[in-house]
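Have a look below at one chain only, the form predicted alone, in structure tokens format.
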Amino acid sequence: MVNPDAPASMTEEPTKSDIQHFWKTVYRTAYTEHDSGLTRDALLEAIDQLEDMFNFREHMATVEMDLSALAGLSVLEVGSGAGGHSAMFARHGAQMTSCDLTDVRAAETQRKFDLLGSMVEGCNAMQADAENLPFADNAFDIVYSNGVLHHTNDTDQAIAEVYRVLKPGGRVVIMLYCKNSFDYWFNFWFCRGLLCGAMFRSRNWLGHASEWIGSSEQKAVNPITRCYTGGEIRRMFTKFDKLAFRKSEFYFYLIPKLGRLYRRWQIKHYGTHPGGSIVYGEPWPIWSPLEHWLGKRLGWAWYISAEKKI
């Protein structure tokens, strides 16, 4: 039970306004730059290189995706941020819908529907809320989300709403944080929770000490982030059919301070990846193979697919 005296932010709960605001000012600060420019020839680059950047990565965008027979199938991916992710699917031949939370976002990712073309005929975007989406039942043959359900107030209600609105027999690609993860234990719990005190100052701790990308300044707070144990995946899935997850995603600069030093000799030794400027706003600091080990076993992402029950 909460207490009741605590401070507010102890208490509150996040508010859908909240949550805008902060993945608004995240997108004005960490994409602006790079999207503000991009043509259509910048884009098809830039597709082919996210591509590149994710099987080398074995993303779940290119893995659990299979982007060879996405053609013709209709695709809603919830959460578009950018638009980089729908983007590479709808050149594959995918029907996309997208949608997010944020205008902006959903601005974006339909602009880059508009530079492609004719070649992504009948894709759109809009703004939507994950956990009331306005599609109708049975209505995508996949559904893709990247590492948004965990940002919002009431998970399983998004996931109820993915599982209404996906065909029977249609299949599922998410991305949801990890809790048995170093990411989480050491470098939020202990770093930035206990010896930072964060945890004693929220019980939205964990969103306030993650999520802000970008050179620039911090400006805003993340009003709410989650993680999942496999367990708990396990039961938040329990409707569905072929359930499958995996780790990913392990970066020692991600370590408090020093982190910071690793990413400089990071980046000298290992160099970057240009796939990353579409979906960060930056080039991607290639991980050591170490990384990548490691990624598979004490990784911040959990890879899940499964399919709707016949």
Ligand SMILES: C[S@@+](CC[C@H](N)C(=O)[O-])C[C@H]1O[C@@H](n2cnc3c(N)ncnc32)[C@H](O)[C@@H]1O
Given for the second form:
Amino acid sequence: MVNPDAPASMTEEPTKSDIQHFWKTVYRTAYTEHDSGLTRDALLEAIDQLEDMFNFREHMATVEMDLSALAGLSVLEVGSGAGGHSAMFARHGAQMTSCDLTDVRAAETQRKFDLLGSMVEGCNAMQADAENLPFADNAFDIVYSNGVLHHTNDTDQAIAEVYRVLKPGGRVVIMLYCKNSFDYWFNFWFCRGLLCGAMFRSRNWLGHASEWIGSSEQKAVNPITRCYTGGEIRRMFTKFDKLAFRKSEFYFYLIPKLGRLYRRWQIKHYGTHPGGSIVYGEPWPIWSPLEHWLGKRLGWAWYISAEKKI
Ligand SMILES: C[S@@+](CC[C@H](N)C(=O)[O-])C[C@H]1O[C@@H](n2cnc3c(N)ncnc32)[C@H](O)[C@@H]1O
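Other form of same protein, the form predicted together with the named molecule, not the form predicted alone:
To see the whole picture, the full complex is given below, headed by that same chain.
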């Protein structure tokens, strides 16, 4: 059940504290159990599993990010969440600076660095807003951000900040949601938006329809979710050089109602991957080969890479 007192109604513009409230609630619901018992050894194993899962999924964290070339590079992760991606890059020798708007998430990222100890010396996490990054111009070799900038009020301003803090010739690797996708048009727009009437009740119907994870009851509403066409991505990254983007991530389980049945069958048939635990708080149901194939054509994620002009 969606909280009727939640912000982002037809008239309100969500505030930063609405955004923090949602992501804090997701963190507490989905991750606390997994993260609270984490030891150094368990974290190292979880990072290996995460890398294995990303390799299988051809995720941008192991494709657009060349892990073998990260050692010594200064990498900023914007919206590090619970810190799984940052910990993986740090383990490969990146000098990580990680930030997140939500304090508990920045703190959990820092705790993962602390657990890794001298192996990741110099890596730091802090609370910061993507739209107003507290870093000098031309500071980082790489800026990485997975599924974050479409949840903030001013995505163009956040991309301008990413450009500013990147060194000339530096690289961005960013995931934003894709409008030209099955998930958007069928699951969200048609089923939840039109058939269930969500789009007539709230300007933020896409936020209502997406982002809750775990099996417990939904206790907060996601204030902002946006998605973009390929043309919009080209416009948003126009200042950058060598722009490339591809689609990925297709999920039958997001089909309302039927998706739950599919997910049960999928887990029985293909199993789960333990690499999901550190980033979703639970093992990741393995894609069928069909979903993998469809992801490249109709997926819900754009994996974007580009360089700052020299
Ligand atoms: C879907 S989660 C992604 C977390 C992580 N990147 C991952 O892939 O696991 C979105 C994250 O974006 C963060 N976020 C939202 N708006 C932000 C902003 N303006 N600046 C920094 N982080 C933000 C939230 O706190 C949340 O941790």
